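Only one chain comes next, encoded as C-alpha cells, the form predicted on its own.
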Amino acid sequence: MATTVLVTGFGPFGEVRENPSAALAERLDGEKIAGAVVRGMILDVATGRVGRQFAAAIAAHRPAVVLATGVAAGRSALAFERVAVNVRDFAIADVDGERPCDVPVVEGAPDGLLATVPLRAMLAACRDAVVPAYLSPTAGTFVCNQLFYLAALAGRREGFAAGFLHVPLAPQSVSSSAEAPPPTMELATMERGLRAALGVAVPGAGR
C-alpha cells in the first residue's frame, strides 16, 4: 500500500474569501510526490468542528504525515511552525460566531508540543526551490492552532509525523481597492514550495 500523506486547508473566513491553503489542498489531493500519495482535504475555520473533521481525515486515509496549512495575512514567505499550544485565545470569531478565550486545546493535555516533520530539511527544500520561507516560533491561538496541536496529538498516538505551515495571502485574496495591500504569494510559488518540502518529508524521502 503506497504511503499517505495528507495536506489540509481552510474554508473562508472573516475578510478571507479565497483561501489559498484551501486552493493548495485542493491542488495536491490525488498527487505523487516521493512515491507518497497526497490527500487534500478542506477544513472549516470553526473551533467546534474542526476536530472532529481532522479526526475524520484521519480515519479515512491513514496518513504517515500531515501537514495542515493555513493563511496568516501579513506574512511574506512560507511559515513552517514549530510549536503548537495548548490553548484558544481568539482575537475573531470563528465562522460559527465562536470566540473562546483562554480555552484549552485539550483539558489536561501537555501545554505545547512540537511539530515533528523534519522543518530544517523542509526548510531547506523551500530555498532550494526559489521559495521564500522561514521557521516561525507558533502558529498563534486561533483555529490554526488548534487544528496544528491536534494534529501534532495525535501524531505521538498514532504514529504519523505531523507540522503546520502558514502561507502568505495570494493576490486574489486582496481587495484591489486596499490602501495599504498586505504582502502575497502567488499561488504557483506556494505550491512548488510546498510541493518541495512534502518532497523531503516523506518517510524514506532523500534528507
Given for the second form:
There are 4 protein chains.
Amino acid sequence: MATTVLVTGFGPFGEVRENPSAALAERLDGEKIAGAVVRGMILDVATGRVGRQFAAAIAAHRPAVVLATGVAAGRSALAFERVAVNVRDFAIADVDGERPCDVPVVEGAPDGLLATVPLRAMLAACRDAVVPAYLSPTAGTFVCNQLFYLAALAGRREGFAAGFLHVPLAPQSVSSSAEAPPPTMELATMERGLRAALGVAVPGAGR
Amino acid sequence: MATTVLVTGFGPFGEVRENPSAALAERLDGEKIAGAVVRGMILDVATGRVGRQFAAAIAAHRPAVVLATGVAAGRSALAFERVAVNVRDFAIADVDGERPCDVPVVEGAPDGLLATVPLRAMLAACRDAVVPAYLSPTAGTFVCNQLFYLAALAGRREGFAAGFLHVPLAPQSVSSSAEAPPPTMELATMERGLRAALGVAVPGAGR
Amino acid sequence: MATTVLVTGFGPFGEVRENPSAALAERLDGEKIAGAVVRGMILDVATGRVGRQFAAAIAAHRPAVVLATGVAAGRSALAFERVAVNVRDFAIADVDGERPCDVPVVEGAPDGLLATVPLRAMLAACRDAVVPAYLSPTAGTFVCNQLFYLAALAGRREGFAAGFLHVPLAPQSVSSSAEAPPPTMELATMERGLRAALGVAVPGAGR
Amino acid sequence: MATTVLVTGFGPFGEVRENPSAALAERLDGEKIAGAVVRGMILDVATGRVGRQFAAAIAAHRPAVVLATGVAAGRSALAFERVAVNVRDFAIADVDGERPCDVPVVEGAPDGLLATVPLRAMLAACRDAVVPAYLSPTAGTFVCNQLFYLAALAGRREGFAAGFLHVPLAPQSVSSSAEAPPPTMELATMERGLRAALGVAVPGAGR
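Mind giving me the form predicted together with a further copy of the same chain, seeing as the form predicted on its own was just shown?
Time for the whole complex; same chain goes first.
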C-alpha cells in the first residue's frame, strides 16, 4: 500500500474569509509526492471539534506523515513550527464562539512536543525552490497550536511524523488601500514550497 | 508619435545583489501598455550620477509619464509614494561610497513635491489585479527619494507626470534560514501590479 | 519681552483616551527653558477646527518657536518630523466625524514644508538626555500632519521656527494582556527629552 | 528561615553592552518583597557555563521561586514567558564563541516545560503598577531559553517555582540617530514591574 501524507488546512475564521491553508490542502489532495499519496483535508477552526475531525482523518488515512497547515496574518514567509505547546489561550473566539483561557489541549499530557518532521531538510528544500521560509519558535496558543499538539501527540503514539506549517496571508485576503497591508505570499509560491518540503519529509525520500 | 512611458529601476546596492526594480524595468522595456510604448532603464544607486543618467533618459525618450521604481527591504506590498522631499540623508553609503547628511537634492528648489501620477486609480488597478498595494507617505531620504524628487521637479517643468513605486524584496533576495526573513513579493506579482498601474497612468487611458 | 515657545498637544481621539501630548503641553505650560517662557496649549483632533485654534494661539502668544506634539501609536521613540505635507487623508475619523480623503491642508500652498527647528541639535540633546529619539521622514496624513503643515506655513510668513514631535503611547494607554502591547515611553522620559530639545531650539540658546 | 527568591540577570553579549537584566538583578539583591529575601545574581551568556553557574546559585540559596531575566532587543514590554523548549539554536554566537544548532538543552529531557510561576497574577500585578507587560509564547532558542529550561527542570525536581522574564532594551542601550531605534523601557519601570510581579509570586503572598 502506498505511503500516505496527510496535509490539513483550516476553514475561514475571524477576518480570514479565504484561508490559504484550505486552498493548499485542496490543491495537494490526490497528488503524488516522492512516491507518497497526499490526502488533503480541511478542518474547522473550532477548539471543541478539531480533535475529533483530526482523529477521524488519521483513522481513515493511516498517514506516515502529517503536515498540518494554517494561516498566520503578519507572517512574512513559510514558517515551519518547532514546538507545540499544551496550552490554549485564544486572543479571539473560534468559529463556535469558544475562547478558552490558559486551558491545556490535553489534560495531563506533556507541556510541549517538538515537531518530528525533518525541519532542516524542509527548510533547505524551500530555499532550493526559492520560497522564503524559516523555523518558527512558536505556533501561538490558538487552534493551530492545538492541532499541532494533537498531531504531535498522536504521532508519537501511532508512529507518524508530525509537523505544522504557518503560511502568510494570500494577496486575495488583503485589501489594497491607503494603508500598508500585512505581508502576503502567492498561493502558487506557498504550494511550491509545500511540495518541496513534503518531498523531503516522506520516509525514504532519500534525503 | 506614440506616447512613451519611462519606467526606471535601480541596480544593485548594499545587500541587495539582484534588485527587483531592475528586473521590472527590463521586463517592461519595449512593451505596449494602454497604447503607450514603455521604455525601461536601469539607473545606478549613486547620488552623484543618478541625476545625469535620468536627464539623459528624459532627453532621449520624451516620456509622457515617468514611473521610477526601487526596492525597499521591509515593505510588504507595492508602495506608491505620495511625496518626494528635498532632502538627502543616507543611512548607508551609495555605490560610490557617498553618504550625504541633510543635503538638499536641488538647492533652492521646493521642500516637497507630490506625485503627479493618478495614485488612487493606480491603487484601484492593483486591487483589481489582486496585487497588494498602498499609498506610502514617505519614500525615505536615500537615492530613491532623490530620483523621485528629480522626476517630480522635471515633470513640472517639462510636462510629464511623475511617480515612484517602492517594491518589496523578491524571494530570490532573502535566504531561508532559521530566522524570519523580511516580506517578499514574486517578481511576476510585482510586474502584474506595475502593468495594471501603468494601464491607468497613461494619459487618455480612459480611467 | 521674553521669548515665547509654544508647545501644543492634542486631546483624546480614537482609542487614545489619555493623550500623552496633552499631558506634555500641560506639564510645560509656564515653565522657563533656555530663557524662554513656554506656553502649553491643547488642541482638538478636529480637522475643521484645529486651524482656528492654532491661529488664535499664535495671535495670543507671538512665539519665536512652535513645537507641536502628538501621539503616534506604534512609534518606539521621540520622532522629530522632517517634513509636513499638503495632504489630508485620514485612516480614521477625527473627533468631529470628519474623514477627508486626499484633500489639501491649504489649497494652492506648497506640496511640502520642511521643519525649521534645529533637528540635529534637538536629536543630539535627546541623546545627551538619554532619551531615545530619531528623525522621522513622515508625520502621516492625519491631523498631526495638518497642524505641522499649518505651523510650518505660518512660521514662514510670521517668522517663527516650526517643528513637530511625535511621541509613543504612554504606559497608561496600553493594557497589559496576553498579547504584546505597542511600544511605550514614560511621560517623564518624554518630558525630559522635550525639555532637552526645546533647550536648543530657542533662538540664541547657544547651540 | 526566610523564603528566598532568586532573580538572575545576564551580563553583556553581542551589541548589548549594558544588559538591563543585570542591572535589575543588582537592584533587587538583598531587598525584601512579600516577606521573602531576594537574591540577585548575574550569569554569563555562555551556553557551556550557564548551567553550572545556575546550579551553584540554587545550591547556595535554596530559593522557593526563581525568576530568571534577560533582555530581548525588539520587545516592547515586559514579557513573561510561558514555555521553555529543549532546543538550542543560536542566531549569534554566545560570549565564548559557541553557536549550537538544533542541540537539546538536556539530552533526553522533556521537549518543553511550562512556567510554574503564577503568570496571570504577575501580569495583573504589572497592570496595576502601570507597567506594560504580556505573556510571551516563546523565549527563543538562545541562552535565555536554555536558562529558563534549566530552571524549569530543576524546579520540578527540587520544588521551586520557575519563570522567565524578557525585558526590552533600556534607553541607555540605543543610540539616538536619524533612524528609528527599537522600543525601550526605563530601568525604573522594569524594576517597578518586576517588584510587582515578584510580590505575587512568593508562596503565601496572598494572591
